[in-house]
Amino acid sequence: MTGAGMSVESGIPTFRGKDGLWTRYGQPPMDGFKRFRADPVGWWQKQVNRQMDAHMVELRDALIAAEPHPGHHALTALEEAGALNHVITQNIDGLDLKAGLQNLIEIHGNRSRLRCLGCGERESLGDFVPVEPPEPCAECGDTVKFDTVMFGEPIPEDTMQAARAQIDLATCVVAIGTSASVRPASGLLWIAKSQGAKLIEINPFETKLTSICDVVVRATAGEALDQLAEIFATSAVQVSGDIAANE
């Protein structure tokens, strides 16, 4: 599972913390998907016309511009390697499909698709950012809003089953950049743990996981993942090695 410390290294600040967006500019309301079913349209050209909170402009802005860093392209390689089931990702940024990450659950949701909030259908933008409010869901009719997880809005059922599933078939659970404090995403790391499976943390700063983790790395995303991927690869050309001899 990763958090929004898998995205600084990519330039995306994280909400909480010293130079986080809530430090500096005030942390937002919790309603906005309360305020977002109150008004759709008012919503949608406010985003629009750029009127969003401060900190919604800097963050959106910084999510336009990221790419993928080391540590995105080790979980891939991890992946191909056979060492990485699956990824349940917080963040929003879409920055593991751009690395080639295949096995991902997007627990937040994705800013470059649009999903409806009746049957669920999802559409994706690519680049394109919508300048009008779109148009009722043609499989429903209900309203359609960007897929990202909004303050005060449950995750969607499908989303929530699919990452649940996961944690129940896992035996290793790496906890990566996450200050396992949003609710309910962080809460599946501790159903894995109480279903025996290890946990490991890798971050720069303790968290409110780490007293219940069996091994804990002191280290930023792309350090310790880049040295896990080689790590990997290592083993494997040792084992293959070791196969051709044995022939």
The other form holds:
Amino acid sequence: MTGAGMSVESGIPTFRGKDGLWTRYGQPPMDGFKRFRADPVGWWQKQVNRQMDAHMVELRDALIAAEPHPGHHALTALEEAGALNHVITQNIDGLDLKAGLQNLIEIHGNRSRLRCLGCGERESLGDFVPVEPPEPCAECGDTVKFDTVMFGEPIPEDTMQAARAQIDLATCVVAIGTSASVRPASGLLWIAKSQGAKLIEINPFETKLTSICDVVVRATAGEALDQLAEIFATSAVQVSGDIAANE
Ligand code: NAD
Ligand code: ZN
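Let me have the form predicted in complex with ligand NAD next, following on from the form predicted on its own.
Up next: the whole complex, starting with the chain shown before.
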């Protein structure tokens, strides 16, 4: 499971932490979805005219400029090597897909898609940036928003179920660049642990998860994953032994 720290080396800031957007701009109100629901057209007009909060403007510009870094490519290499079954990302940046990862659940959605709040129909925007509010859904007539899950918005049921199914299958979960504090996504890590999966944390800093992890790697996502992929590329090894040796 990856969080915002996974994409720091691609130039996308996190929310929390030392250089996080909230640390610099302050934490925004946590009722974004309620406000969107109250006035969807007004919300879209703010987006189009770049009148969003300053931290959202900074995040949007970083998302547009970002490219996958060696850590994203390492995840794809680990998948190709059969060492990684699935990635659940909390990120909305689409960098895992850009790096060629196949088995991916974007639990907080993807910024380059639209989603209907009624029937859940998703539509890819590619590089297109909407210049006016989208039409209501052609299927059911309900409101269309970015696929990105807003504060206060429930995670779409199909996505949550898919993520839970992967956690139920997991024998080992690696938490990469996540403060493990955004619920309900972070709760999946505790569920994995309670079901007997080994937990590995890759994060330069301590998190709420650290105390229950079996292995902790204090390194950036790019550094740690690049080395891990290198190990799998050069020899057939036991995951746990080699990560512990690298610590
Ligand atoms: P967070 O901001 O709460 O925590 C980020 C974590 O990354 C911290 O624990 C920090 O120590 C760690 N970190 C910082 N630099 C790192 C690096 N180079 N390598 C590895 N780890 C590093 O992030 P979160 O827990 O993912 O929660 C914030 C939510 O905001 C996410 O769920 C996501 O939906 C959204 N978000 C997404 C993006 C993105 O798409 N790239 C960016 C910002 C926020
Ligand atoms: Zn619909």
